[in-house]
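As a starting point, one isolated chain is supplied in structure tokens, in the form predicted on its own.
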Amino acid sequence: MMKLEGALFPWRFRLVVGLLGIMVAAIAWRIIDLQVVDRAFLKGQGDARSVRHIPIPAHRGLITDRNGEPLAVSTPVTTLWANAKEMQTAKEKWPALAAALGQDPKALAERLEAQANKEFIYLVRGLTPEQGQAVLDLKVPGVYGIEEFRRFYPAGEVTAHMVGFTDIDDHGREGVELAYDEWLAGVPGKRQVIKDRRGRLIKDVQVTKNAKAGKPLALSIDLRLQYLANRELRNAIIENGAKAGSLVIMDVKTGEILAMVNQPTYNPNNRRNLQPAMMRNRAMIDVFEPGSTMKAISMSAAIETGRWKPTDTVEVYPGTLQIGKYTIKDVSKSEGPVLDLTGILINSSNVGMSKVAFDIGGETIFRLAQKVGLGQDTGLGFPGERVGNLPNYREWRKAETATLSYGYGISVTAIQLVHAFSALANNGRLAPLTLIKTDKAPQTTEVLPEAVAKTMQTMLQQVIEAPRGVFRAQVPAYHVGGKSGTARKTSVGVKGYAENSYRSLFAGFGPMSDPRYAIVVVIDEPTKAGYFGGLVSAPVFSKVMSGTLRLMNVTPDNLPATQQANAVPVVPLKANGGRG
């Protein structure tokens, strides 16, 4: 009888039914520990196979202007994407989808045949909920929706250049969208949900985590002026065949913006067709020499030092000084051989002003120009703006001191010098500029003196209302001042100016009872009537004042005295109700 071969080495035996044995108690022990002792990772493992975290859309916040009119708002979109690989087992429905996508079912095949590998691409992105609704509902295998959100711009093209717009993923990309992103947009929320192996949602569990909206936004513009100023600054575009122009309202007291428009402009709604010189935001890009403009700032300069006084008088004739090689000209033939300074202002005689500059210094001019803000940061944080230049010299000739005082050699933003007639209308005080609504009295800076600051705005009233002023630039039934500019514009990658190119300005304020608001129109290139800032900018000046003055409810202080004697009072309602 034969033996078993176990029986001869029972050794061997003894160690292959232990080893199996310690296999056996690991599994075991292996099923024990993942079914009671650790029960959450089986568990996560299956919820990462099957639930999924998919992101609840939050919308940027509001932004409007001082009065609440809506400048931005998020409307709710659906975005379609596609599981290119599970679509690979319904083309019968690509010609359908492309249709009710509306684009072209061969372009459409082609693409999804080249991306037949992926899993996520997108459809199309920023339907209407509706449209988004129709094509979900065609019920293609592997296509499906993305709540999202997208910028409406209710103003479009009148508000572009400030607020901006919005990129398609929602983050800001201009203006005040990109300058106060991070405050406007919102924080996604988490949803919990379960889906199947190919994606699609079986059931939504729970939110995790919930959206949180951006927060709003009130700038300081007031729509009705953005309206105002834009229609006006088209209008003289047009009118005298100009390249482009800015124009900008303050208030001189809080330091509010309460318009800035730019032309040529865009509409934020649809940028399809958009040009990138559209888009910028010249009154804080462009730079320009002040031209005339600046004589209010030098004129201000010389009255602080107290050796000179409105009633003193300089020799002007024959409208030319000589400087070395340099000549000083008179564009205009003035009164008479001899001006006081009201004269230069109103003839806006370079011969005198500049004898004015010699007098006091261009290191005088530097240091007020400096402190009423040209050529130095505004402060707005606005995305692009230029600082422009305010050249200092270690010695100051007579050149660079002349230029200076009538307005060439430095170069500022509209921005800028709205800012700095801002201190001659607001008695010497300069308040820091903002494009948000502010709702109590900044903390502002005496940059001059009181009584010379009231002595300027004499002034500048007379360079508008004298028999030889800008009589363009007056406004019916108010008092205003003002200066207008015209400069040369230089040539690009060539030393010097260019032939007949000519920027017209015009700065003013008012009403000048108690000058509150404060304009400045910049026209590039004017080409039909003329060039000359008295001519092209000032009409615009006085049209823009008139519905700012009358729009904020001003009471006039330039009627007639029998108006003003007819005009009725206006009684108080009592608190009992008004009268019987």
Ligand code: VPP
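Between two forms, the rigid core is defined as the largest C-alpha subset superposing within 1.5 Å. Numbering follows the first chain given and starts at 1. All values derive from a computational prediction rather than experimental measurement. First, how it differs from the form predicted in complex with the named molecule.
Core-aligned CA deviation for Ala529 between these two forms: less than 2 Å.
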Second form
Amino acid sequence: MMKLEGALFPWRFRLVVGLLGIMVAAIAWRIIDLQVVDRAFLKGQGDARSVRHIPIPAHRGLITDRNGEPLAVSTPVTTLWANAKEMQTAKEKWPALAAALGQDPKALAERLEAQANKEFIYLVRGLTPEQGQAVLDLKVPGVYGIEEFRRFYPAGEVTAHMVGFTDIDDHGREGVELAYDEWLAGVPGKRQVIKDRRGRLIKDVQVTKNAKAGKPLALSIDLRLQYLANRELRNAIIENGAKAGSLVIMDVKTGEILAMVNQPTYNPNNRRNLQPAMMRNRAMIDVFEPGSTMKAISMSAAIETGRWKPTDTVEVYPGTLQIGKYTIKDVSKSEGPVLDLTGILINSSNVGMSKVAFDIGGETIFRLAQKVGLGQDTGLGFPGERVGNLPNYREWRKAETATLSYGYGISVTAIQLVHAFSALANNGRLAPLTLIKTDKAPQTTEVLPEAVAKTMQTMLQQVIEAPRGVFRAQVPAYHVGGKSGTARKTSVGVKGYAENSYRSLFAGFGPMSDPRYAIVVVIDEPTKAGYFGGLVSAPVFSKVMSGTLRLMNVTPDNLPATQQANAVPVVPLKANGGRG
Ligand code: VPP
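Rather than the form predicted on its own that you just supplied, could I have the structure of the form predicted in complex with the named molecule?
Everything in the complex follows now, all chains and molecules, and the chain you saw is the first one.
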């Protein structure tokens, strides 16, 4: 075919071959030209300008309290970096740069010399935009600025454990900042730029991807209550020479945590000299034996069986009870040889509680403890949160049944304890815990019949209001209920319980006319004015509950008759200028 066509149109064939030949020659020439002749020039040009993508930082979502008060705010900052290689060309400008940065000129020079072949080093991160611009205005060759965001925590140490913090790259490292990092972070954008060989921006080509801002997050906490709780806990820790402490306030109807504070704490805005002890969100990551506060749960289980009512009596004489080689002891001498169930709570009789526990059986107490969340996962997913431990009732022998009924051999967190008490306060219904503000009423579950919860409310009110009760927990103008506890601490290295290291506890709720707020106070190793929960933690409960009820505008349910009559403000005669 070829031959035939070639023979038929020889001039055409030659023309095509000829043209192809010229084209090949032309391309070959161009290749040689580019690769050999112009090589140096082109390489220089290519290096000099190149297209780069630089990230556009995304604005991190604002964290607020339930009323919109800012708790974590992202502010724009300028980070200065250097091309150390380029900087070697203008050493005479280094002293001025050091002065502007507030750095030691010698130290800066040494650093720049040591890293002389690095094309990217940080000079200083997180300056205010004004500070950053002042340095950039010196026009030191090789010094550049980038825009970033930096977190600021307006409430500082008061919300530190709850809110947590981000690292220098704006990623969540602790607390809510870590737990909700994805929600808060947003997605960085991209900007296409042309930079020269030294990394200087030549042309801002286009934004290829817009930064997607992070979403805001409203926490369940009320900053006013958080301040109140922090102040009262801190004062109590100082007054009692205690090692540490936690305080949690919960809305029993919604499951929201309204305040959660711990001592010691730290300033998240200045994290130099941080000690690990300061960073612990103890209310969620430390477990302890609930001691006598557990009696509120064991007693509820007893009432629920129908076998016991508050006026039924138990012999507690002589204040000790022998179980095999183990002796159960009461701390304080009781009013008499027998106590009714309310009396067992008021006198905090370990012997009385144990006898009730033997009657109802370990499983009954175990089931209720489990239902109210003691030693169970809270579902909060807070970083480092602990679950504690509620041993299975099948492993309880007689001694365990006794000690568990008054709070030993079980470990819980403060947040679990406040949750458990919230079920008694909320008429037997448990609302799931949340750290996030909720707008609609939550799905609650019945963990105790309403009548049983109401009976417990009356008994726990007696614990505070009876003549021999924990009067230090009383709140002026309101009826409240609760239970104190003092637990010897189990010490590391020593077998069993320490002789003189205690944890003072109080758990309670109010107002009794319609219980709304539950509070737990934990004070770790008080060393000064005694150590009983009724002495150390009850006053803190009183002050914080009092402030909470006032701040939340709760109508007083315990005004003396005269005050009640005067509750409607009366204009005094003098005050209206004698006009009426
Ligand atoms: S009585 O009710 O908080 O107001 O019994 O650490 O008992 O068997 N609390 N505390 N016991 N252990 N094991 C006191 C109180 C007061 C009582 C309570 C109303 C004055 C209050 C205790 C506590 C105790 C205790 C005993 C504290 C250790 C563990 C046991 C002695 C201080 C116990 C072994 C001194 C399983 O909370």
